[in-house]
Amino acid sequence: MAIIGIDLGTTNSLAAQYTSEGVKFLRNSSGNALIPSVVGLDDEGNLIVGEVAKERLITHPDLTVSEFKRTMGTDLLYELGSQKYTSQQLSSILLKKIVADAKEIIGEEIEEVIISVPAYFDERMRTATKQAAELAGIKCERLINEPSAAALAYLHKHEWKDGTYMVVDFGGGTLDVSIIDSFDSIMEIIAVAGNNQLGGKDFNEAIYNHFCVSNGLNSEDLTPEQQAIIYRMAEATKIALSTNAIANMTVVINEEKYSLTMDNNELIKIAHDVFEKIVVPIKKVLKDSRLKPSDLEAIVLVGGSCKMPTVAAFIEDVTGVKPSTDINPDTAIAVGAGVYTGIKAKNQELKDIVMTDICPFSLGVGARDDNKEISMSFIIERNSMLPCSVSRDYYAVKDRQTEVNFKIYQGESIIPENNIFLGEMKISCPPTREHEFVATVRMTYDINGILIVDLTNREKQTVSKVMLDKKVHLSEKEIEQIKGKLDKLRFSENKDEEEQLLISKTERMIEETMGFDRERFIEALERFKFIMKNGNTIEKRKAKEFLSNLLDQYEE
């Protein structure tokens, strides 16, 4: 029985395995490691995957699924001929295909998988992910950050050299950013920060924007098949930039030709809002951190699109550092998750080997503040490592209160309903009077992302509830309902732009701090709040003063 790590990416996977003479990648029917993320179907409606299916995109728009990571663990329905599947059902295709010719290779059962995520990947993306596994019949326990194991790769290769890292994970549909410290064979995950909707992809379509508007085409004018064509050659451009310094474009419509010759400094002017979406998770993770380039033994690129020699420029433009390029960006995560195995199977090689992880969304519960309103309460923050258990007491709203309720969300808002519900729990206490202590939530939280949430009132009793696998997720559609619900209540309570401004700023650096920073954030933003309902006009006016210098102070 053996144990293989699996590299799920948006546009290619691959399968890796530590074996006596290393990392072995595992190739699929075809002879290749990597795999394409595309799933189809075939003139006869059977299944088919990787580099079939990818062939059929232009062909067969309408029976040729891709890039379905991105949506993972949302209700978005992709159509394939007549039915209709979400993005865990295809990655449910994909890892089946993906184990069955690992099963080829290695000549015996695949035990478990360990499969990489995004470090930035919420609970709805990683339960949505494992129950990709368990659809496909495959054992899941542990899913790998890929930064992380990007971070294991490299260390790997450098004989776990001591020294502090930064990670940049930069595929095909999402970026990650990791800051990991390597001391004495211990690989410490400090800090992470990602965009789940940043990859490759962007600059594709940045690139079939361009070729349109330049050659005068209509995108909504042609046919499904036609704009296929023009993203497969975007893509193709893309990648030709990767090594040269000028490309091509060519496409045949409707018996006319269109062309279009780029560089890459065409490239950084029709991709400038991707490039400055990749500055914000770096300057994120240093300052969650409290580091600063310098500090960096190296920053390490991997993910295809770290291929690009842009990128790696204006990361280097960015932090003053050039970054390190001397793992295969492609196969990295892989080498990693392979890496990973080797240490959960106890290779003797990989014994003293220690890899921590940490919490990448902060946990909490809505509570009701000094202002009866119900806002976040952050039990354990973000970055927290794993595994981590973290209580905190709560108080009766009223006299005589006899049970009491609890939201619990994961997330950075202040406004629970901007996070992720993850589920509710309630328990009974004799009558309290308002003020007093009334119940404990205690969460923990461990290395295989399973949290464990426990309520003890008074009387010292407690219930407990696991809320891992719990399969809470809303559409994009409910999404932008409730927040363009909530954004009307918040408007029509009060017209004062400046006030509204304060309290967005306010909420941001609530989101964006930690620790003692982010409990003066909420103070002040609790106090701001009961000033404006409460106060007269020269206290309403000094504290939007206090607040404004208050923010100014810490972003400068």
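Being a predicted model, the structure only gives us computed values, none of them experimental. Throughout, rigid core stands for the largest set of C-alpha atoms superposing within 1.5 Å between the two forms. Residue numbers count along the first chain shown, from 1. What changes on going to the form predicted together with adenosine-5'-diphosphate:
In the core-superposed comparison between the two forms, the C-alpha atom of residue 21 has shifted by less than 2 angstroms.
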Given for the second form:
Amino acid sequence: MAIIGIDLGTTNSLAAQYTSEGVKFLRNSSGNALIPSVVGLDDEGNLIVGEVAKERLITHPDLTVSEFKRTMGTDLLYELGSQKYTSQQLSSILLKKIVADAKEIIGEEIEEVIISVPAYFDERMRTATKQAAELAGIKCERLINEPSAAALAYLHKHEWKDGTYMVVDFGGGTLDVSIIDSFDSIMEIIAVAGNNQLGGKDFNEAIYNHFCVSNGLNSEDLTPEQQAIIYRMAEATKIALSTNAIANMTVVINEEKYSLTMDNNELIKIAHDVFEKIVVPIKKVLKDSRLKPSDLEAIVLVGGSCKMPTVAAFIEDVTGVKPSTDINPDTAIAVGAGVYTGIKAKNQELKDIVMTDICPFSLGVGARDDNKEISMSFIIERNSMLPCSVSRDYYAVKDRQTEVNFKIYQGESIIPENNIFLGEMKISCPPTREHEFVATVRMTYDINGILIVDLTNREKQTVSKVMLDKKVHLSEKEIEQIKGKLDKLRFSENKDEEEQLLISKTERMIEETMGFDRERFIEALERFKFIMKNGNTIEKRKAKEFLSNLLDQYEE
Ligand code: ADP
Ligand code: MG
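Next, give the form predicted together with adenosine-5'-diphosphate, keeping in mind that what was shown is the form predicted alone.
In what comes next, the whole complex appears, and the chain from above leads the way.
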């Protein structure tokens, strides 16, 4: 029985395991470590996940979904063939596949998973994530904040060197910045801030729009397929600019070629609002933790978007500190989640490491303020260390009050309704006069994200309740129902993922090219399918090599 760590990303996911030789990635059968977080159906209506599905985003947009993590914990539905699924259900499908692959690689049952989530995920998003695992039939008690995971990866590599660190995690759809302290093997998160609507996607969109404007194209006149092709090329251009001074973007639309040449200066110009938004959480964590950049031992960059030299330079500009580049931004979080499984399993080499976590949001109750208006009374404040337990006393708002009612919220707004409503509790009390003590509210929030609220009145009677966000917390019955729906879906039987991937890639190429190139891909695909059906093992291997080379040549 094994425990594995999973970086369940917006864009890419990756599983890792802690072994006596260190952290091992659980690569899928096509040999790739990163698994695109994409779910789709193949032509027979069977599930496909990861790279194969990602390749079909353009050719089969109605049968493929991506970036669903952005709406985790909401009721938003994604259409996939004739059915509709929530982000949680799609994540569950993705997790099922990751765990099935991991089981095959390790050769052991997976007993439990630890999933990383953005520190900025609220209670609703966290519960939805855990239940996504439950829907996939996988045990998940513990989540780890992505920045904590990144810090674990960094400190694991640097032998738990003492100091205060800033972790900037800039992925496809989220930005998380955090401050982490490490002293005597005790790791402590001091502050977190972020923006869960900012990521590499925003650069892609900026390039997409720039491309359309420069070429006199109106995005609204384009088909979804054409839009998807431009979008893909926009992302490729952004990635090319991470290693080249200049990048060229060419897209064929209705048999006509459109191009754009750009450099990093241009990128900074067209995406200046994205850069401006990066500063906000960086300033916020420094302010929250009362630190100056010079107090930092290192700034650790993780997430695919930190591979952009413009982003790294920008962060250096803002902080005056040159960020460290010695951990791989793509895999750091999975490594950290893997290290954490080792800590949780009390592995010998990690037995002295203690990791604490913080509450990324505030918790409190709605209470009447001095102006008799209901406003938030914060009990556990954002960035409090977990586990924690805090209590506050409340006083009668009128004479002869015999009962008090508390509405419990999570969030930072002074106006309770702007926060997430978690539930309501009441307790009776002996009749009191206005301003006299009526009850104590104690909130206890643990490292697994479980909130317990106790109300105690003057007679020392107590009522307790585990607070769950009802909007997202599913009952046993609901879980069984959704499981039933998901279990009906079969994973594609085609075991040969390499073959599937080559076919999807070639189909995409046929869509993206024209004229001679297109003819070449059509011919190659027909030939390939024929050999896969009729050839012997050697012929099949050769055909795969041939097609794979052809695709590589073209993509270069
Ligand atoms: P997530 O945590 O959201 O799953 P990742 O950390 O894997 O995301 O980052 C994905 C984002 O990183 C995408 O927007 C992708 O375009 C971008 N990205 C990946 N590699 C590069 C690169 N070499 N240069 C620029 N951006 C990159
Ligand atoms: Mg990530």
